[in-house]
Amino acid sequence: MQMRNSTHRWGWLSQILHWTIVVLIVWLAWLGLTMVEMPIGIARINASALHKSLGLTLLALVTVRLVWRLFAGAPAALPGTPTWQARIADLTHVALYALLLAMPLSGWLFNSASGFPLQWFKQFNLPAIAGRDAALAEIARQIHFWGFWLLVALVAAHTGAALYHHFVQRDDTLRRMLPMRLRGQPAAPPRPPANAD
């Protein structure tokens, strides 16, 4: 299989850095939420810096993913896909890669505002992108509490859109993002439709 994406469908690339998001995404959701519940304690801090270190690498992978796919592009629709289909498909990319940016800066921004040190894995510091402000630290938990909620509602729509093609329409969008050897047989084209005489 080849690195760039085709018009037929997403290359190896595309496909490794789009699973290895969604593994973050669903780790950081868990982390997030759990965390949260957590006494103020030793485990809460380590939670705590391994979820910023994971929003971290979010951020890095889906700056190269949004980065590739403006160098490599994207499959084209499937033929007969309407086009309010297509348009919609395509909003809901855009508002996936804009959510994909902000949680983690938003999370960044409240990290620095709320005057907390941030490293990834222990590695390197990272510098604060605000001064110390209370009330810029709660607009960014806002930020990041809403989008993550609103996050949520677009993977849930994207993952039900994608199992609705291949398992209603039997097309090929699902297996265009998937290793070869778990993509299957292609469906099946499409019966021309009968003569009437």
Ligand code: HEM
Contents of the next structure:
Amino acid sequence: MQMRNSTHRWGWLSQILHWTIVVLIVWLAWLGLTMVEMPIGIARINASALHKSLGLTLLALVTVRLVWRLFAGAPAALPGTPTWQARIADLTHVALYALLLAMPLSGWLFNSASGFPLQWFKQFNLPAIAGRDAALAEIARQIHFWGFWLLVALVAAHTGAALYHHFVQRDDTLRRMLPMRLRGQPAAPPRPPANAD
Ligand code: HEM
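After the form predicted on its own, can we look at the form predicted in complex with the named molecule?
Below is the whole assembly, all chains and molecules, this chain first.
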């Protein structure tokens, strides 16, 4: 399989980035939602440190994905896709990229404005992106909280659309984001109209 995206399918670099980001989003969501319920203590500190390190990893991967997408392009819409559907898909993708940048950045801002230190997997320190400021920390926390639920809604719409294409329309939309051996059979050609005589 080739690395570059072609007009009809995603190359392996885009596929690896896409599915790694999916795993990270699910992991970050689960960690984020559970850690805020934990009592203050070592388990919460560890969960929070892991959450931040994974979030920073996601920020780096989304940046690479965005640069690669601008450089390598994307496959064309499948023939027969109505213009309104292609527009909604494009808008959803832009909103997903924006949120996937806003989530880690608002987390980083919240962390900085709260005066917490920030490390990436205990390997190196990252600088604060704001001074200690309780009002700013609260704004960043709200963005992080509501941004997350908006992200959940967009991911649900995006996943629902992919599954609809795969199981109802039976086209190649999902298949062209899957590695060769997971792709299964190509979409069945449309059935000829029933014989009228
Ligand atoms: C896409 C990336 C991220 C996602 C999806 C995500 C998701 C979440 C979620 C769901 C929560 C729980 C919110 C709540 O119920 O109050 C949370 C909390 C938190 N996140 Fe993230 N997060 C991400 C990245 C980051 C990053 C990069 C940092 C820091 C550098 C960070 C720092 C925090 C902190 C400190 C909290 C606790 C907020 C509080 O105490 O109310 N997050 N995150």
